[in-house]
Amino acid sequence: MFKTIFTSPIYSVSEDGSGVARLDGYTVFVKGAVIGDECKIEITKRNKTYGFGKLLEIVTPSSSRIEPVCPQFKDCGGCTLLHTDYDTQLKIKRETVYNALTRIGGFENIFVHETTPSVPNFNYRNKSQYPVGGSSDNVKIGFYAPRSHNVINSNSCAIENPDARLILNAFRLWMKKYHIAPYNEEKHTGTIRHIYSRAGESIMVVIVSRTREIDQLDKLKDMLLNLGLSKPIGGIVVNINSQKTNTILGKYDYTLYGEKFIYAQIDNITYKVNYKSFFQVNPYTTNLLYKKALELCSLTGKETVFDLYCGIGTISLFLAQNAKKVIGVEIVPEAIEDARENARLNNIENVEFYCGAAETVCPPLIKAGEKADVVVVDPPRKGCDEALLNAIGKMKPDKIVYVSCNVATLARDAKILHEKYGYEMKEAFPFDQFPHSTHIECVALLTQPICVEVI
C-alpha cells in the first residue's frame, strides 16, 4: 500500500533535472529537489514502476543546494540544475555518462574521465532564440512555459550572451512603440513569430515573421545598429514563415542589413556560419571538445579520415590539419556548400565533401579505393542510423571517434559496434557544453581489439 506523503533522501537526478527519491524501492521523481536533499514529498501521480511527487518541504537541504541566480528559474525550465552548485553539476554529468555506458552499452571496464567544465559557465551561449506572443499592447518575448506554448516574458537570462538581452529589449520597445502585432499561434494572426541572435566575430539578428511586409522595419534597423553592442552587427535577416506550424524557420528570407552569415573562430579555424546552419552554442568548451577528438584520432599525417555528419565542416577542418585526407559526408546540401566554402576560406585543400546519407555515400568511395583509417561521427540526438553503423563496421577503421550530444544513443550505438564488429570502448570524456542544464556532450574512442596470432 502506497503512502501519499513520505520523507526520503534525493539519491540522483533524472534527465529533466528532477530529484530521484525512493519509497520502499519505488522511484519517485521530484521537481525542485537537489541531490543530497532530505525531502518531504507527496506522490501526485503513480505509474507501475515509478511516480511523480510534489516537494512539500526540504527537511534537510543538501550541501550542494544554492540559490539560483536567475529570478525566472522556476518558470523557465531551461537551466534545470541552476539550484545545484557547479562542482556537483559536473559530478552528476560524469555519473550520467558512466551509467549510460554501463547500463545501456554494457561496457564493464569503461573509465569515464572527470567532466571538463565550461569557463565561463554563465553568459556562454552564442545563440539566443525567443518566441514572441501576447498582444500589441502587451508584447511578450521570452520563453515558453514548461509543457506549453504560453510565452512568458524574459527579463534576465544567466547563460545568454549579454548582447542578446539588449537586442531583445530593442525588439520589445520597437513592437510596443509602433504597435507591431505579435504572432497568435491559435488564430494564426499577427506578424512577429520569433527572434534570435547569434554571436561570432560579429552578430547576426534574425526576425521570423508570418508576413513578408513588416511596418517600421527601418526604425527597427536603426535601433539595432545603435545599441552599442560589444561586437558589430554583421547582418539582419527577415525569415518568412507563413505556415501554421511549430517549425520556427520558413523557406524564404531577405536581408534587411548586411549578410545572411557571420564568421566564427574556433582555435585557428575560421568558419562562415549561415543563420540556418548548426553551430555549437558554447564556443569555450567546443574548442576543447574538438581538440580532444583530434587527440583521440592520433593522426600522423598518413591517415584518411571519414567525418560523417560533418555539417559545415567544423570538425573536418580541425582534422585536416593533421591528416593526409579528410572526407566529410553530410545529407544537408546547404551545409555541404558551407563546408566547401569554409575549406576555401582557410586554404585547406586535403578535404573533400560529399552530399548524401553516409551509409549510401561511403560504400562506393571504399570500392573506389578510399580507405577509412579513422572514422569520426557527430550525429544528432537520435544517434546513428543502424545502416550507417553497419557501413562503418564494414569499413573496418582502426579507430572510431564518436562525438555525442546524447549519451544514451552513444551507448546504444557503441554496443552495436562492439557486438557486431568487435570494437572496444575503454574511456569516455564528458564536456560541459551546456552548464546548468542536464545536457552533456561526450567524446569516446572505439578501437579494434588487437589480435595476437599464436604460432
Contents of the next structure:
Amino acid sequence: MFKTIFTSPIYSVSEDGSGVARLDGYTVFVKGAVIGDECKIEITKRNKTYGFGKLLEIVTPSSSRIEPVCPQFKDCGGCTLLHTDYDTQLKIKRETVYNALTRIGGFENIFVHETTPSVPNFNYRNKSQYPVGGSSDNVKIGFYAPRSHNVINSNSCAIENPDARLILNAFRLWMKKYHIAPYNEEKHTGTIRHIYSRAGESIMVVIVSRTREIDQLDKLKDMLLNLGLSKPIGGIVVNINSQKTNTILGKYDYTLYGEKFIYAQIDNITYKVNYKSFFQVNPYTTNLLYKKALELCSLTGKETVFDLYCGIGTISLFLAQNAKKVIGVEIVPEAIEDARENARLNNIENVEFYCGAAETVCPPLIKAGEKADVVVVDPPRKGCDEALLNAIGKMKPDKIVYVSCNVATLARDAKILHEKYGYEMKEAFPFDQFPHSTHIECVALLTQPICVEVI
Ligand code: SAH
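Can I have the other form now, the form predicted together with ligand SAH, not the form predicted on its own?
Now the complete complex, all chains and molecules, led by this one.
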C-alpha cells in the first residue's frame, strides 16, 4: 500500500481535539498533536478533501505542549486538550468562535472577547456520569472507549469533583462484595447501567438500573450515607431504564433515600434542581456566564423578556430581577415544575413558564399579543429550530441574546437572523465552561440596526 509520510506544523485544532496539519493544501487531522508542534505524520485514511494521519514523531514540540495530568488521557476521549497548556486552550476557543462566526456566520466585523477562564480548571464538574459494564467477577465503572461501548475502568479523573470519586468507589466495593451484576448491553442482561451524581448544596446519587429490583440496596444506601462526603447526601434515586437504548435515563424512578432533587445556589438565587433537569456543569463560570447574558440584555425594568430553552428557570430568574416580566419556555416537564417552584422559592412573581417546544409554544403566544423587547435563547447543541427564528425575527425584539454551547449552530442561526431579519452581531463572549475539552460556551448579542428615516 502506498504510504505517505510527511512533516508539517500543526496549524490549528479540530472539534475533537486533533491537530490540523497540511500537505500541499490538503488537510490532515492528527490525534495527539498539539497546536504549534512540528510533526512527522503518516496518512492512514484519505477522503476527498481531508484525511487522517498517525503521529509518528514530534519533531519539534510546541511551547504549548504539556504532560497530561491524567494517565487515561489517551483512552478516555473526554479531555482532548489536556496535553495543551490552559492559556493556549483559552486562545484556541476564542479563535474557534471567531472562525465560526466569520466563516459560517459571515459576520466580518465581529469582535470576539478573550475566553473567560474557569477558576479552578480542575475538579470543576458538579455532575459525573459513569457507565457500568464488564461482568459480575470483573465490574468496570468509568467511561466508554472512544467510538465504542466498551466500558473502561476509570482510575481517576482530573475534572470530576472528589465526592464523585468516593461515590464511584463505593459502588465498586458494593458490586464486588455482593456480586451485583453490571448491565450487559449486548445481551440486555444484568442490572446496574450507570451511576450518576450531582452536587449543589447537597449531593444527589442516581443508580440507573435495568430492573426495578436490585439486591442489597440497603447495604449500598448505608455505604453511601457513611462515605464522609464534603456535603450531605440529599437524595438517592433508582432510575429504571429497561430499554435497549443509548439514552441514559429511563422514565420511571423511585427514591431510596431523601429527595429527587437538590438545591443549588447561583449568585443570590437558590435553585431546586431535579436530577432529570439540565443544570450547567461548571459552577465556577456559570455565574459569570449568566451575568454576562443579563448585562447584554441591558434591562431597565420596563421590558418583557422571553427566556427560551429556560430549563429550571436559571436565566429567567436572573433576568426577572431587572425586567417587567419574563416568559420562560422549556420542553422538559420536570424542569418547568422546578422553574415554577424556583420562582416561588425566591419570591419572584413577574415570571411565567410554559412547557413545550419553543418553536411550537412561541408562535401562538406571539399571535395572542405577547411581545418581547428582549429574547434570550439557550438551545442545546443542535441550535434553534428555524420556525422559532422566524417567529422571533417577525416579532422584532430590540435585542436577542444567544447563549450557545455549539458555535457552529450559533453561527448558522445568527446568519438566518441577520439575512432575513437584519440583526447585527458585533460582539461574542466565550466562557470556558468545559476546561480541557474542546467544548465552548459562548454568549453573543444580536441587535436591530438603528433605522434612520430619510425624509
Ligand atoms: N437556560 C437553561 C437551560 C439550557 S440547556 C440553563 O442555563 O440552565 C437547553 C435546554 O433546552 C434544556 O433544558 C432542554 O431540555 C431544553 N430544550 C431542548 N429542546 C427544546 C425545545 N425544542 N424547546 C424548548 N426547550 C428545549
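Residue numbers count along the first chain shown, from 1. From a predicted model like this one, the values you see are computed outputs, not experimental measurements. Under this definition, the rigid core comprises the largest set of C-alpha atoms superposing within 1.5 Å between the forms.
Comparing the forms between the two forms, the C-alpha position of T360 differs by 2 angstroms or more, with the core used for superposition.
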